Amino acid sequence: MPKINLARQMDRQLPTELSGFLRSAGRVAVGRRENLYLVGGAVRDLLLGEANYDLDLVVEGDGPALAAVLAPGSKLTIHRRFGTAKFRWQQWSVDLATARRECYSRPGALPRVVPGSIGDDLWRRDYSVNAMAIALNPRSFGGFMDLYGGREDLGAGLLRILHERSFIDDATRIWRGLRYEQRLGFKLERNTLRLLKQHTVMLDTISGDRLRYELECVLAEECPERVIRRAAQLSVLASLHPYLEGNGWLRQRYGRARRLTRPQSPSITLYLALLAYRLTEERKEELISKLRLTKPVARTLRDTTGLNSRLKALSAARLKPSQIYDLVHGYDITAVTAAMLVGGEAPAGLRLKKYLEKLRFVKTALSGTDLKAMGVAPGPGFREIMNKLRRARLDGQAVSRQDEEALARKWLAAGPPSPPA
């Protein structure tokens, strides 16, 4: 079989600066008597003709040490346990790892690693299409390495694991497979699909932090609902929580979210809030605990429950703007956005939209300092006057500073309200 060299394709597809960096990195590596390779998704996407400028490099040598030479003065993120370093070169992200072999002490555990060859490093990867490499040393620059049939699988549109224990060793590969399948428009190879179904239970061996990371990667996809729907079909979604659903309801809400935030993508937290929206309070707490969600994200999920309980009140006829404000104010904005997307064109949804677009930004002209100058002493009455002024602004009863001053003086002259009998 003739040797393949991708140097011209690299020069053609990669930005000139990036191609130059790779050539320079190869020269530095050979000067250190090390062999450097471009691996993983960048190689896959190069063969597919897709743009992927985040570089994954592997060196038969010392990854962190080489990174320090390639990026002097740059901030390096180093993981000594795995022999990896991450840095930015101009506007691009670079991961540089020591070639290694991996050994798993038990299913789901992080691997024990020892230095190895490029062949060892490619063998430890998830799918054959991600287990190809391109040599970067000057004499062999562009040389293509495909030890496990990745190029053939790429041409056939297949995702194939490299060995029978792949999902047992690291079940997060299940989630990654579903992401690649939907992103690339590929299919899981028959035996890979069989083993995925058989070993879905191994997801229970993965820590909550790692499961959360995989879910965040799904929600960062262009259309995450496709991955979630496929995960639901294969009972993978149920491993996160048995009551999560990847159906048409979710697809519609995710579409609304994208239309709302374009040209940006919706936040991962918004997508997650919609995914968990219809879970009961108790089931949301189970999901929060399982995924070890951060306090801000957990608050968003909890606030969707509180807002859901107010949808009936928000649907009432002839609500004043101040009443809408009082029903919604204090809830997390992402939770309000999720509830608005769920409500759609129904009255509650439209009122939540009004709150998000207008009401939450309404401010009084008078400040606390102004009230003190008018003789209002700090205390409950002070806060009540500020709240009443805001309501007057919201409902159009005060449209200027003078209107607010007149109302404040009127309330002060009337004195404090009588205590209830």
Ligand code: CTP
Contents of the next structure:
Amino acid sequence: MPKINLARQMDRQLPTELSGFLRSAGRVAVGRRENLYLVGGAVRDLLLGEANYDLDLVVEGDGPALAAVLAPGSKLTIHRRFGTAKFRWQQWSVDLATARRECYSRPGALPRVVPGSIGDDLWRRDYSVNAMAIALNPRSFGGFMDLYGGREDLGAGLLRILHERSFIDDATRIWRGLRYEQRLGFKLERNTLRLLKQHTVMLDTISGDRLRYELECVLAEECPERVIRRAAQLSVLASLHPYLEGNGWLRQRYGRARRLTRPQSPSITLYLALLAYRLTEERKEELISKLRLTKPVARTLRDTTGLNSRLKALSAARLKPSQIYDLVHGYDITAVTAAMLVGGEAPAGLRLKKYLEKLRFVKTALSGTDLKAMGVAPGPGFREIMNKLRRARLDGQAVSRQDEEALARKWLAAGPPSPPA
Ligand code: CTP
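Structure of the form predicted in complex with cytidine-5'-triphosphate (previous: the form predicted on its own):
Below, the chain from earlier opens the complete complex, with every other chain and molecule after it.
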């Protein structure tokens, strides 16, 4: 097979500083009698003509030690156990790993690793299209290494695992495969698909933290609903929770979410809240503990249940703005956004929209200090007057500071307010 050199393609496609960095990193490596390679997604996307500046480097040598030389003074995140170092170079993120062989003591466990060659390191990877490398040492700079047919699979749009035990060793590759399939418009190769189906049960061997990470990666995709729908078809989604659904309902809400947050993408928490929206309270709790969701995210999910119970009240024929405010205030804003996207053009949805866009920002002109100056003593009555003033503002009974002063004086003259209900 003729040797392929991708140096020119790298210079053309990568920002000048980045290809400069790769060249100088290769020079440093050779000075240390080490061999350095670019691997993984950056190689795949370079061949696809797509931008991907998340650099994965592998060195036949000592990854953390080389990283310390390449990025003096910058913060290194080192995992001794895996021989990896992560750092930022200018605005780019670089992962530098010692070339290694992996050995899985049991399915789903993190692997034991021993130093190895670049060939070993490519063999431990998930799909052939992610298992290609480019040499960075000066004499071989740009030399393309493709031991497992990655380039051919890339041309054919196929995702192929490298060996039969791949999903048993690391079932997170199942989720990764579905992501690549939808993002790249690729197909899982026939045997890979067969093994994926056969080994979906191995997802039970994966810790909640790792599953959550995989789901977050899915939700960071441009169209997560495609991955979720495919995961539902293949019974992969059920491994997160058997009652999750990935149907047209979700597609529609995700589309609405994107139109709402454009040009930014919706947050992962918003997508997650919509995915979990239709679970009962109890099932949401099961998902929260399975994925070990953080407190703020768990709160968002729980608040969607609380808000859901208010949708009927929010659909009433006539509601004053202050009543909408009282029904919604206090709930997490992402949960309110999810409930609004679920509600759509129905009255409850429109009222949640009004709350999000307008009502929640309504403020009184009078502050607590102003009220004190008017002689209102601190205590429950104080809070009550502030609340009544805000309601008056919301409902248009007070439109100026003078209106608020007049109302406050009237309430004060009428005697102490009745205790809050
Ligand atoms: N990798 C793997 N198995 C995993 C995780 C990672 O084989 N469970 C390897 C793949 O070679 C992958 C590389 O590590 O290409 C980097 O991982 P990651 O950054 O997660 O993947 P990318 O390919 O860069 O994918 P993305 O485009 O989604 O960032």
